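A single chain comes next, written as structure tokens; it is the form predicted on its own.
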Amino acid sequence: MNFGYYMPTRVVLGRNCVTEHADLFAPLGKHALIVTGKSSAFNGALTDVMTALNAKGQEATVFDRVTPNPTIPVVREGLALLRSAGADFVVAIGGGSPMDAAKAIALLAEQDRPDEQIFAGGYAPEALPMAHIPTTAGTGSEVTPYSILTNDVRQTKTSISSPALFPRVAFLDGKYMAQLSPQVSLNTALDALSHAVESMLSRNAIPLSDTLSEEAIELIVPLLGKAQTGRMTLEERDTMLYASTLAGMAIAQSGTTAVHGMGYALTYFYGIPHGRANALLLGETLRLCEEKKVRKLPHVLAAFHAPLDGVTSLLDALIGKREEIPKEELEAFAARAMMNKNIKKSVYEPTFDEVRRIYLQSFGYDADEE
């Protein structure tokens, strides 16, 4: 076995870990830009971060205008505030959107470039230091080198990837998720599950990432029903958050696959939450893997402790009524998805006809009908 694995983020997990490990903020800088949404003021995360920073004599400026699926203008607004405040490090509090925006702000603060070149790649490994505090259990962004932003030019979501985007430290505390709605709890859990499954089905998977993914799936699946009802104890929130981080560590190595590449159109054009968009497509993707006799599929199913029909039935029960999307739009989404780099990352690399079939059958259409 020849492989390498790189994940430089220090992870601290436990109740009140932000305030009890305030010393971990000290090496990051003197003035933090806290990138967040509005909810962090109500779930206690912002208060804890301010307490930790104050304990070490560090200043902070709050940027709480991050919207779901953040855009380049949102990032630009945060970057302008960082510069006017004189901030020299970034703290992200929230789900995937604040964390993705924070990463882009930290990167552009050191390597600014015109809007049209932001997704062009080729960044040096330089960004402002970051600490991340996830307040949902799904994105795993606290341990990945990716920032996913809305790309209005291409009408999709596009990733920026650089080792510089790994946060220096991640604080995991399930108490910030105590008041999450059932809908958010489920959708984010489905995102984490999709990360773990897709990592195992990636061309870039390695034995270590497979081990992380398998453990994540085994932890997530028993909690999905509780996420759906919102009836989770704090300890179960901790477990889901831990599993989400494991899945993030897996995709930090492998990246995601066609499921994410196909799901972006559902989010961009129909506003379907990211985790749900993935779950809508995952069942038919696994059926394609069975058809293609993908070697890893039995290992994925073993982590679920269920046959393929059991997995797809579970997903159907969690998804419930599916959105109504015209057939011609789904076919257009298939053409868009084929331009996404994640298609070729898939060990099962689907053809256009197969991507079209996944879309159509995921929404109740017969792919063979004209």
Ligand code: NAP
The other form holds:
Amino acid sequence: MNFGYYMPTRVVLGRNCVTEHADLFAPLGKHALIVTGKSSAFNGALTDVMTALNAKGQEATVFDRVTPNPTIPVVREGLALLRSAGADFVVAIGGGSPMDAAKAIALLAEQDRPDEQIFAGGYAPEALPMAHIPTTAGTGSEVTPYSILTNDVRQTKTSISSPALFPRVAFLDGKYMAQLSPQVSLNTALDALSHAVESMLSRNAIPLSDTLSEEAIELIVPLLGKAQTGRMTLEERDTMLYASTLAGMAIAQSGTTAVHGMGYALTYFYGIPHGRANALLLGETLRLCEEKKVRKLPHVLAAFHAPLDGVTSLLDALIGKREEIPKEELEAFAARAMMNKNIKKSVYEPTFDEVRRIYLQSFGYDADEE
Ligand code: NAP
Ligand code: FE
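Having seen the form predicted on its own, could you now give me the structure of the form predicted together with the ligand?
Next comes the full complex, this chain leading.
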């Protein structure tokens, strides 16, 4: 064995951990920009953060205009508010969308650049300090060095990747998800599951990331049926949140692979939620791995405690009716996906024909038919 692993985020987990560990906000700064969507005002998370900040005499300005699949204009708006308020640290509350917007705001606050340079990489390891409070159990963004933004120039979603994007601290409390809808509960769980599986099938996987992935899959799979109904106890919410953070820690090392690379087009052009987009493609991707006799596949299946057919049937049952997408569009998505660097990171490195086949078969077409 020969590897290194870097994950500098302090993770605190437990009921009321935000208010009970209010001291962890104190070293971050004097004035927080709270980056969030609309639900945090109703699920208790915003109140808890305000209580924690007030306890230590820290000021706060709320930016609650982040929408799903955040865009550069939204990031710019948050950055302008941060500057006018004089905020010196960032608190993210929400799903992946507010967390990713917050990361980009914290990064650009220290290293601003023109819009067309945002995805160009080469950032110095500096951003404003961040605390993240996930209120969905899916993206793991609270422990990853990635911010994924809508890229209207390339008509896809693109990741900014930099160690500067690791939050200083992540607070995990499942109580904020008590009212999370069945759809969001399931779609986000499928995102976490996809992270764990994709990490194992990444060229950059290491024994430690595999351990994190296997544990995440073991914890997520038995809860998927409950996520689908949205009827989960708070303890089950905590478990799903813990598992999604483990999967996030895995992709923090390995990155995502072809499934995410293919899923972005489904979200950009058809508005399919991110986790569902991955799940739609995961079954056919695993079939390709079997065909290519990928060495890691049996380890993935072992974590599911199911054979390949069992895993694909489970995914089918969770997905339900698939979206109708014309064949020509899927073929165009295959050409786009090949330009995504995630494709090459997969141990099974799919060819264009294989990517095309995954797209077509995932939406009920016969890939061999003209
Ligand atoms: P999301 O877009 O953040 O949230 C989905 C919906 O759920 C929103 O309408 C949101 O409303 C609502 N919501 C969030 N928490 C809630 C709660 N506790 N109770 C009730 N409603 C709640 O979805 P997501 O799946 O968590 O994040 C997806 C994004 O993350 C995508 O942009 C994806 O590309 C990205 N992602 C990032 C990483 C990474 O490592 N950085 C990894 C995977 C995915 P409000 O927002 O209005 O509150
Ligand atoms: Fe994801």
